[in-house]
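As structure tokens, one chain now follows by itself in the form predicted alone.
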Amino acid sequence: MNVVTALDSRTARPPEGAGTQARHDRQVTAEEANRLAEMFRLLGDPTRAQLLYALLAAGELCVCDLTEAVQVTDTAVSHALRLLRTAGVVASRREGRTIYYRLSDAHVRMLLDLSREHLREAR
């Protein structure tokens, strides 16, 4: 008698040695898994995703302009900012009395254009 076995009840392996560096390249650490979902819980908070999409597309706002493209309180600005400081996501300068904020580097666009282009896609 002949047993039938579907397709996704196998266990596929791979090669002898064949990509095992390659996968265990990739494959983070506890301590980079946590910091990973710690950004992620940040950039998880409307308003502050509206934050970092207000600054990816002026370049460079101050905390009245931010509040004004995003329609809630300064506080609430002010409170998101420090967060999005601390963990290195936004950097400021000061000029005079008024502190000025932007992304603080390369990858933060690059996270939030492949973000939304994720986004796009998946619709």
The other form holds:
Protein chains: 2
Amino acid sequence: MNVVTALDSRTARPPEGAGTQARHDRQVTAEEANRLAEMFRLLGDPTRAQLLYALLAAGELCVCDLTEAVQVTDTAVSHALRLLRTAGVVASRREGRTIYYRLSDAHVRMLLDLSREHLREAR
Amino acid sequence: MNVVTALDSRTARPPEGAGTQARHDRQVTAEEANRLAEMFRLLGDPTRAQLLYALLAAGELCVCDLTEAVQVTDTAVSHALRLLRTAGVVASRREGRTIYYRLSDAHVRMLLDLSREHLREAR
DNA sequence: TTGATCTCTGAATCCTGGTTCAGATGTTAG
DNA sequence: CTAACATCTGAACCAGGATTCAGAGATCAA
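Moving on from the form predicted alone, kindly provide the form predicted together with the DNA as a structure.
Once more the chain from above appears, this time first in line as the rest of the complex follows.
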């Protein structure tokens, strides 16, 4: 209701229309925000984060290596990897009885890389 | 950007010895990964994500505006904002009886901006 | 074949944390 | 002062999801 002091002007509220298509605007629809939240949630678990950063550093690792890197059960690792796999974040490759995992999403890889970088600079 | 992190690396297994240096390297300690996970977790909730993206777009909004933007109770918004506030992600400013919130962490702002961008390009 | 290794799966448990509820705090108007 | 408004707080409730448990595929060696 109140007029807001926007940093960037153009805060005009479009009339909630359903016929809105993909905007290149700053505006983010609830749908988009939910998709983004879903992705962030995937990274927001200590086990999964450690797995992903281990893969980011090593490039490719088998489950046994990952189990050793992160201090949890191999079962927990397997469950975590399944989530990441079905989400398309990691990909797997079988070689004999061992299965190697790697990051498959360049987008996520950049997020991980960038976040690590900035965690170290700032604070 | 140079997001490429050599995928090949025939899994040259470093012998996992005692010498755990690698502080500025690609290596990420469990401690760092947990900190990063904690930050991602903060963004990994639909309500909080919508709040943050609303703030990213508008620059500054009061609780009543945020309550309207996100479709939840004002109480839920308040709880969500408290989490973000204590984490240093948002800052508040009082003007009369209304309180205005804004993003206070440049790091998070970039993450939000970048993620939105890439969600739209890719896929 | 048997046994050992590596990984995955579904069910059950358990716990974190998001929402709701009822009320408190602070602020402005009358 | 009281009343209305804007927001916050703590406790309780409850669901989603991470871990554990027990066992199943899959693959290789002997």
